[in-house]
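Take a look at this single chain in structure tokens; it is the form predicted alone.
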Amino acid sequence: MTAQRLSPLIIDKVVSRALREDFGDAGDITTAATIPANATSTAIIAARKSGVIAGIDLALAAFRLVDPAVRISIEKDDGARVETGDIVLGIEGTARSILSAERVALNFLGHLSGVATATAALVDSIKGTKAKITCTRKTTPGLRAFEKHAVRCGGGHNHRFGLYDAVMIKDNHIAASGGIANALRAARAAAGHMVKIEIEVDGLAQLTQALDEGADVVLLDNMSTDDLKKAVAINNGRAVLEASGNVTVETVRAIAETGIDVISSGWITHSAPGLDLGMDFK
């Protein structure tokens, strides 16, 4: 699937910062010393392992911000599945520009494609069920919008983007506010009519309390599949049920088959290995 493209306004800000970090005050001294200024080259970025692509626009921005004259052909766009050897981008321009932008482009492309690939592995594992795979706020600081975009490229869905777009009452909120009922009533009184309210529970008794207080979404934290099935029956469609904890490619199918609505995973953003992509000059 191809996710909606991100705004150039946020892309250029992040990519510019990465380029400044790499160039420092002196620029690319290796390339300047070894490559003639007028030398031109053709290169490709290709997959060295199979996976799902994400981050194309950030890679394009890296080359464009270094040298607007670099020409790039997109062979595999965001959301595309690739096999080993597949060409992702074709690049033409001055050799200095291509070499200087290479690492920043590959860093973004490899990391975000890794997130998309990890997401796709979970999505593929639950095909045929009604469950959706979502990410969490366990993202790399400064890269949340891009990692959540990569989740969508992998066929997943997004949880809240931050503290500002949904109410998420967790165990420490419950403890500090004096219980589930107190927390939910206070949240309902404070939240606008467009704001969803989710609460985390760790047992079926807490689930019943949350449902009685009208929670929109209930997060079932680290429950067994037997308890998840019971939770689905107790809920009977009243709230959206989200399962979290111990979500792996090996366990996710059994979780989905309980009838749960959403399965959230922090691993797909905070620990997904990068997809191996490389650039080679022709």
Second form
There are 6 protein chains.
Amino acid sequence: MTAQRLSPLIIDKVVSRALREDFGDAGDITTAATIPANATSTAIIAARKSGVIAGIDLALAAFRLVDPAVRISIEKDDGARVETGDIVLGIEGTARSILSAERVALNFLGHLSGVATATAALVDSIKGTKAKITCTRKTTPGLRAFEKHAVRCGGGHNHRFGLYDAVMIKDNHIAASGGIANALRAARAAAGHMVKIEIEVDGLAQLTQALDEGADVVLLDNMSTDDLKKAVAINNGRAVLEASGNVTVETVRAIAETGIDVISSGWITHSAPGLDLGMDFK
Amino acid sequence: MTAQRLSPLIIDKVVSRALREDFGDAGDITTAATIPANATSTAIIAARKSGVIAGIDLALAAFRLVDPAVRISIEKDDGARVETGDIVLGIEGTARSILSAERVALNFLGHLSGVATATAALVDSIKGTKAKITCTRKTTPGLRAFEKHAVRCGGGHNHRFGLYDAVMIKDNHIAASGGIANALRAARAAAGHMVKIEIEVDGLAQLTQALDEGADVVLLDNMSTDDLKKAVAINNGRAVLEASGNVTVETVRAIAETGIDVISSGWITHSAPGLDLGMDFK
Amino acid sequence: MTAQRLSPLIIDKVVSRALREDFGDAGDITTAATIPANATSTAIIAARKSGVIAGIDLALAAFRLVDPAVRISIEKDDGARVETGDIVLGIEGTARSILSAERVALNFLGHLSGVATATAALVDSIKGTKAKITCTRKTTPGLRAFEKHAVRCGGGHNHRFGLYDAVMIKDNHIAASGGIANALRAARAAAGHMVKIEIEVDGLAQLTQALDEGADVVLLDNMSTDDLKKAVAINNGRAVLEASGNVTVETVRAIAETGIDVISSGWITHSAPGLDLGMDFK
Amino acid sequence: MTAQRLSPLIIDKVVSRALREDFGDAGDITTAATIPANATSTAIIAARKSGVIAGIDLALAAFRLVDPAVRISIEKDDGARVETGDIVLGIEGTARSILSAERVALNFLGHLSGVATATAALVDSIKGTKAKITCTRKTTPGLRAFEKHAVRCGGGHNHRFGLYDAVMIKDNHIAASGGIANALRAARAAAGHMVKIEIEVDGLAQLTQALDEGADVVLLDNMSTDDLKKAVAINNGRAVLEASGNVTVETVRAIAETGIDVISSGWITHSAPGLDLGMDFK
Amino acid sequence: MTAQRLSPLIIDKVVSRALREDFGDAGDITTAATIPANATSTAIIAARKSGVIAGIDLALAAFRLVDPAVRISIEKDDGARVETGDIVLGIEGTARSILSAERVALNFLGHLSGVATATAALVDSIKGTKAKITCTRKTTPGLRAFEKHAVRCGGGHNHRFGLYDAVMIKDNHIAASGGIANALRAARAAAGHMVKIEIEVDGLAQLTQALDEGADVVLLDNMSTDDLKKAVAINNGRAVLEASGNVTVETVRAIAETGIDVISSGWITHSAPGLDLGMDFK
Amino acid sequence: MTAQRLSPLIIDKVVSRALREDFGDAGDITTAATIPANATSTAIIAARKSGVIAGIDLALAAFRLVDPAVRISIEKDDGARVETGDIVLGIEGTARSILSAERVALNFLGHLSGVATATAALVDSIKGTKAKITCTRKTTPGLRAFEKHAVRCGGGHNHRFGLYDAVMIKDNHIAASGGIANALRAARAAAGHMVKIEIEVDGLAQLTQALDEGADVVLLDNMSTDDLKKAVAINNGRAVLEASGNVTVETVRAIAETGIDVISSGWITHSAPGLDLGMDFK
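Moving from the form predicted alone, what structure would you give for the form predicted in complex with another copy of the chain?
Complete assembly follows, chain above in first position.
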């Protein structure tokens, strides 16, 4: 896959904030005191565990915003699989700039590669089925756009980005609207023609209702694989069916093999451990 | 412990950004379509796993910034231990406001409680030793202030907040300065009298040098517990000794029992799984 | 219709910027020089032409952000039809605050009510048909969220909000992808399951291709009403059909009567004259 | 006329916000899915109606902020008259960048050229008289600086920019101050020596009072041309006289021929239809 | 004089930034460690030197933004003369809030009262003459609006606020335009009718030229008092005459007695020492 | 000394705000009216008084942000001593850009060089003693990072940057904690191991207590030089001793000769007069 570059329009403010968080008002006082201003260095960022890379553009931005003169070669771009020891980035520039930007670059790269790696673990587990792995809105505040991107780097797909770009009707909405039919009709009347409507159902009876009202997507939360299979049969291709709940590397294949279309996981964004990456000077 | 309130000065921008990330330009289109404007609700946020709470003020801010009229009772404040099923917050207000703020509130609370819970696991493991658990700069970009706070909620202590508030001399700084003595002298000359100076050493010989030059803190990275014990003896109370590397719930007690002062862990901030918390309407 | 309140989260920054644009650094130097600080006033904002109101929350925010003590009664809320002379808002407070906020309040209210009024003119013209009037992305930079809202106040519906929330494949995308089928397949593979896909076709042959590939929505730009009727027949309910181009109060009914689903107009946002509203002191 | 370049200091934040409004968090998902990353294109922006161009620098900024590598030739700069079909900008770069920036560039250019075109229509109508056409504070929130610039591009002049840069005493200020003389004296005492003072009068008696008190500018709102002529005679060159109210292409010449100095119009900023401009790929 | 309140619209961002500058990410770690959360205090801010107060609203905002529950009584408002020991503000609230906001409140109040005090010293020195003291654009970056306000609190008047609100033609502009007449005509042609035009002249010959071209204001920089007297005679009331250069408490009266209209001083903003104010707990 | 460059990350926002403060919405209307767009100039910024330079990077940023094409040669960098007439910067570019950026560049450079010059006066006065001159938190709101830098340029050292990076226990904290020992123990328990703890004492008895509890730094405010000498003897090298209060060029040497470690002065930041610098065109 060719990595899709993330626009500076979306990246730069977030990376600047992260750098300011690390620089404070006094800046990198260690480097200023101990490294000559004109010393130059060559460094690499390499993987210390195997995984999938995501966030290269944010790492690049960290170096660029500290010092536009730092030169970087991308050895493993977003979406690439890495093994322990693989070089991800080659870096040349003044030692001060490289050292000052290092931690922010690694914090983005490690976090997002962690998300990509967790996603890839689920994607790998269901290879050969037609199901897609998607994320949820259970993301780290302020980093959703990037975690969504990391999910794609890991081979997953994106669910809605927020409250604004798709309708998702859950039990409280159904209760407040007076039932599935009313909720779906209200949503259809209010939503524009470019907006998809998903509804969460708690059983097969509700599924039938939702399909009759023309839901675009139906969420089946915490259902047994037996029920999921029945749901697939009832649906018969009408709506997109999404399964969620208790999705792990161990359970996901069985869920996918029910014939479900989409499997969504909060874990890949809210609980993926960071991928261990480190910087070494030559 | 009495929870220390986080100032709106530090919280509100971050929570607003998270809400805007979720609201986009169109806002919560599902709730607007399906929930009457005047419907009110009572809800709770409860723990679905055991752990330690952190981030209450951010959760409160999420509801307050969406709707100042939402009323919240704090049942478990920052630093409290919770068991599965424990109620953390009681919430009353319009159903629309509660539903629209729910996800952002939970994302902050789950993430930060995850950090507090991971910290507490290490802290619990070394009970009775004199060592302190601290975090590092390996934090989630944009959330460092809050993750540092969560570490304190879990019974840990804070390392420096950034590049700006303390000197930390690592191998590259030492090499560029021409050795440990030069690096420490350069740092002492440049740093203000309110700034502590830490240096990382790679062996006991370097430790002696660092102590002779009056380092305030010495970092011993990835040393065996045998070497740590020797370091404690060599130090003889002169500097604060910090151990890092391969710190897990399994290894941490042995490290603490060497007599080291501080044990730092990146894992508690960059890889702690979120604490599972959920909102239920009554 | 009950007006949907716009959240301060979305409104306040934009209104603050508009107030700062008018206040500069010196503030309202006329009012400060000529009006005693403690003088209070009662004023009304009234319509000087007939139309449809939109933007009440932004007008309220202008007064609130200048002075939270100003009290306002809403006589005509968003979506209300007004005739010349109808009172829209009743306002009480210090004369200084009312005068200083007046122009910004009226600029928002006049502009957005202009959009709502233009929308309503199209909506009224097609009453009885099944077609919906929608806006486009041809909006005033910085005000899209509010103009989209104004379109809803005028009885219209919203098209996608930006480049991010739906796929819209136009001639250049088709050419670069190697045809309609390739473009639709590429879009389907990349887009999440919550994203709708629209494609613009330039004739009935392309329409058939697009329908065969499962486009959710098809845009028919600048087609004759005869061709639109044929398109409706060919479609036979499969996709949503959208017509655009040369949509005016004079032409829109004929377009709607072809059986098309959606009629989109850039004019209602980029060229609607402001609705004339004025403030009078009692 | 040589176009005056607008500074990035004033432009870039506004254009970035407009681009973010269009990009959201997910960016241009259509282009990313259907256009190869390395495809390049040549395009033009051309006029589809005759008018006067304004906003070239904002259009340029839209492309530059999306991709600094896009190259643009300016064929018709701010202030230029265009006929249908005239090429305004020539554009070369990657197809992705050009397509993603297109709408924001056109939205600025169309809106501001609309303002310039409306202004020029009034300016053309009074050619040969000594009167100047000026705008008001009835501008689009957030875009005042640019609309003021567009008025100049159309051959008009600028009134005050906000509440801060000149004194404008209206009926409510007069009433609260205890009459014209008191209001003017209060304003003169408070205002710095670099600030001009204008007062609105509702008849010729008030005009005499205002002139006696040394008003710099007098606003004559909604007066008949007969009264305007009398006002010009009474004034006898002492103050600048400004007429406003019911200013249209049909009425403006008669107003100008009364000998008035300045004619101000809100319509040219709040109700000018956008100039129709489009982008075509070669 | 009744103090004119400064709007939160203009104050709050600046005060928030100052508080964030002082709080950083960790906040007031001393107070958090040593002061119980529920301890309350009563404090005063008092003058430790005599002077003129300015900046009360910024001090109030510092406390309000840290803690809206802090109650403050204004004993000496903006513009008031104070003697050593005079109480300026009475403060009640939690000890933590008062201590954390103290320094920012005092930094604003001390700096701006210093500007007001320096201004008043010049104003007092010329009592009985018709001249006005004004500031310049030589202000502290980021604080111009407040320093301009402080000048007014000290009895001075404001010059233009920036490059945008008045024309000021200096020697380089004259040289580039081809002389005084050309420069003034170019400025008159470009500037709106609400903009005053000032020109700096370097001698009496140039003054005559400037008056003949109708300059609104003429700046006489570093002229002897003899020449200033001649300039006043030549002017004969046509333009406003402004003197600048070497304006001190010692020299200013002689300058004022030449009959000049305005005396401008950069020193009152760029070099006024802070007024010594302190906070004491009861 | 080699000047330490200030990062654009820290500078650019502050300089942009200062430029926007000067440009407003209309920009430099004088220059636009009187200087041809293509006229180029050569100018210098020179010292008009002797002093120490600080703020070169902010002056450079002012020109760069107005126009990246302006070329500047640094003749006297941060930390350099200058005499009247010394050239500090050589500047080439369009006359418009140079004139428009001039005032903001000079305002930063004059203010910060004033701080550096005042600092150097104290530093020079104590040459040969071991004491260091430091600043305080009595800085100009919004400019602390730069004033701290200017203090270093003048040969001084920095105290803590804010409330966040070191503990400073004053009388109110001591009173609220129940005495010096309690306060120090509370601070030690709460503060991380990288944070220094200072305590202010009001006499020699308190000093002994503070030393016994292991304070890192002790502040001796307004003590006589006799008492300072006694304090130095009592301390015997245990803590860093800081003197403050009534520090002037006249008094500072006697204070330094007591053997104290650090002398802090608020005057060098809150009351230093600006250094007189001017720009001249060739």
